[in-house]
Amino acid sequence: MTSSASSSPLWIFGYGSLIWRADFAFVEQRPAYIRDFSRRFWQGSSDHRGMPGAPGRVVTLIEDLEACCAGMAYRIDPKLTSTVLAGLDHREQGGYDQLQLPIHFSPTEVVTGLTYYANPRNSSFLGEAPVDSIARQIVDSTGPSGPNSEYVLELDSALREINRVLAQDTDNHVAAIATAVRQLLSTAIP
């Protein structure tokens, strides 16, 4: 945990939600990516997504060597670090812990910051399915934020604004599971 007396400034990484959702306060936010994770939608959202019994899916880091993954980085204006960590801690808490990682803004660029990912041990892990599978639970499932596809179609496209900006290749996972629930989504019987 950082402590609100640092006097250096706290960078967060966001990969999912936070990308297109960033609820606190931040001075500066620009485009990231880290090394070594690769996002995946294994994470259930009772929470959010979702609720209870049926859970939606989020996005988590899975560790993947040689893997980038592209998402936003905030800094935090060092006055607000607690406010901004408890907020994010309240709303991370379905199952996601804080992870300390290097962020690149570009290959000479390295700040160290703090972003949120799901163990795979916590009760809510849901884990790897077909790309099918995933879509249609997706689409299945609402919660108290939203529907679930929504989540999805945001994070896609904030993430081809991120990779182009970045020179990065598309996230094939995001990808396909968006372009899964479009095509459920189209054939939806209204």
The other form holds:
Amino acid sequence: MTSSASSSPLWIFGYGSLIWRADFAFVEQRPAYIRDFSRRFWQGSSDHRGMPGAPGRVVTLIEDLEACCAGMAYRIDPKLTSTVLAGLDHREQGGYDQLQLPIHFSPTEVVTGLTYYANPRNSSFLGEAPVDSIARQIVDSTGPSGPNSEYVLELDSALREINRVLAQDTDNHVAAIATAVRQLLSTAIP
Ligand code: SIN
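Alright, leaving the form predicted on its own aside, put up the form predicted together with succinic acid (SIN).
Below is the entire complex, every chain and molecule, led by the chain shown above.
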């Protein structure tokens, strides 16, 4: 985990739970996208959506030239930068590091900001798997932050909303996992 204070104003880009659970202080939020990354359920979570030895799956960014990944950008009050980053460093400690990158609001409006990125060398990284196996692992996982399925369904619904106003996302990975998760939940024996 690295920590950095950048010049003001700081923009933070969320592409996973930071879209639908922004539990930090911000002065503005705007739908945005980043280039050359795809969002994938390839990161293991033993601290939020799973347990040690039985990790759930959460999203990270995978380098993917020409891809566009939509999310939410948050502008942070310069006076609160260190407090907000300390909170996020703690929340994202399960394999994520800060990454500085261009955040696009439109093809011509771009700022430099930060995102939390779990690179494939971190010890919790799980990597690629078939949609059905990922969905099964998610339905079977729960952790201190709640059921892993909640993470998927909240993210899917938040992304649909963002994509309605900013049609930039280039893939349907989250929607495919969410569909498979819904299917498994609907056929689960109580
Ligand atoms: C993010 O939301 O931007 C990072 C990954 C996560 O916390 O789900």
